[in-house]
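Next comes just one chain, in structure tokens: the form predicted alone.
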Amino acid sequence: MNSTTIELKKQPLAVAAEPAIIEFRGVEKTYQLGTQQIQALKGIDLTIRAGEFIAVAGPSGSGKSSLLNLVALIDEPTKGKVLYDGTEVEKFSDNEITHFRSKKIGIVFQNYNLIPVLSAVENVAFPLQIQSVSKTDSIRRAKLALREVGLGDYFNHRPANLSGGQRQRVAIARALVTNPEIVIADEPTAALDSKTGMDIIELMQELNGSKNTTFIFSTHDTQIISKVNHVIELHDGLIVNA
């Protein structure tokens, strides 16, 4: 590696003692683009433990998004095994995967993916209503989640009336409202200025500490990487440091 190699921070012993919730065993991911095959991940072995605060780092094309999509159960490996709580994902039915994803995984999208015609509280309540939680309870829980991310005064604001940082906070509240074990974010600060981006990462760090929620996000920002307790560094589809 060249001089830009990331200096890793050691995990706290308390985190290392937590149970493994995600395991990759010899995972490969290949995409078919026309007649060409692109191997995004090459034999990945990885263990992620409850309560970790993880950055997946590496240059564009290194496999960061592919890895996160596998963790989020949006995609499945071409070869190898992905295990959640010791169970192979390939043994889950489609309904089990949908249920698992909705209950245990929260996703924060780079472009927020908020519904423009809904208010902040309605956006956050939406995943709960999909789960058939009553409207009264879903709104109550959405307001609590928005207060946790510092938006207690913005319940009725629509996305167009919020700043980029505020929209990302709404997206984080939406990811947290179902009380997931894991929150996954693909470049969550890419659309934000450096100060707002750092504020968002520090917010995620606070929530990680208070809720013991595992946060896994991709980034190429070395300032943000300095905030995590575990870095997974990818290069050309391989883990070069973890």
Ligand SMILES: Nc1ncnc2c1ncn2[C@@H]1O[C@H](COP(=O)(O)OP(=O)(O)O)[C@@H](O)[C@H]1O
Given for the second form:
Amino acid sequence: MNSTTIELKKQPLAVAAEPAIIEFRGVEKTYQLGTQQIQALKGIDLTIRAGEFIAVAGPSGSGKSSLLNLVALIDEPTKGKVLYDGTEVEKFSDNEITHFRSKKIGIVFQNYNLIPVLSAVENVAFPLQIQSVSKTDSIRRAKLALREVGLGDYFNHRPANLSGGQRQRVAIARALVTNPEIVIADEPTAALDSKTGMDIIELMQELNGSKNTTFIFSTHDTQIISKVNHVIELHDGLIVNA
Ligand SMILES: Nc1ncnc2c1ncn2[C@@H]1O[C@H](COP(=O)(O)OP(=O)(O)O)[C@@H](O)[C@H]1O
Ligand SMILES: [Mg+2]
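Mind sharing the form predicted together with the ligand? What's above is the form predicted alone.
Following is the full complex, with the preceding chain placed first.
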């Protein structure tokens, strides 16, 4: 594999002046497993600013998924505060949480989570149809999003007829089609070979640059980590590289 062809852009310095969209203050996450308590996050402080491109690194079990689930509002902290746009998440109503999750957040999964019976364009249009966008409009926007991830020739392919890398591109298009502020991806490259995985990270970084969408993703691939400026390194539930 020729790693010299991979040119990930350096993060613009201006990002430091961007507003914080997400803040963690003393965040802890403890799971109850029968009588056992598992402390997955042990006091996390972090700030995610608009337009950032962030990798969450760390070995298996270090708390990456727990952290990303809190960023994605899929879960709530046991202790400490998560703030979105300066407001504590625990003060949001259920409606506000639903609004944030459908309008402000895009999620990409390790195993793509595409709907097998739908074509690529129908998969990407799906989140818009849930938001009651008209069929014509949602298909038009889905096609635009697929072109942005390099799949302009694959509108009518079903997931089974796409490669792993192409499926993950469809999933990224689906995450972006609603124009979210932040895309959260938990090990988006774990099911891919290292070259395809690096292509996916490079695509996310291009989209971060062209659309200014914030990205946060987890990985334990050291080659990927070496290409990213902002790395949050977790070990045993704590950030170790702050
Ligand atoms: N739902 C759960 N119930 C109990 N323990 C969990 C649960 N989710 C994660 N854990 C535990 O929390 C710790 C951190 O897990 P996780 O956040 O999944 O780490 P990573 O994504 O880095 O592998 C691990 O010890 C894991 O076993
Ligand atoms: Mg995980």
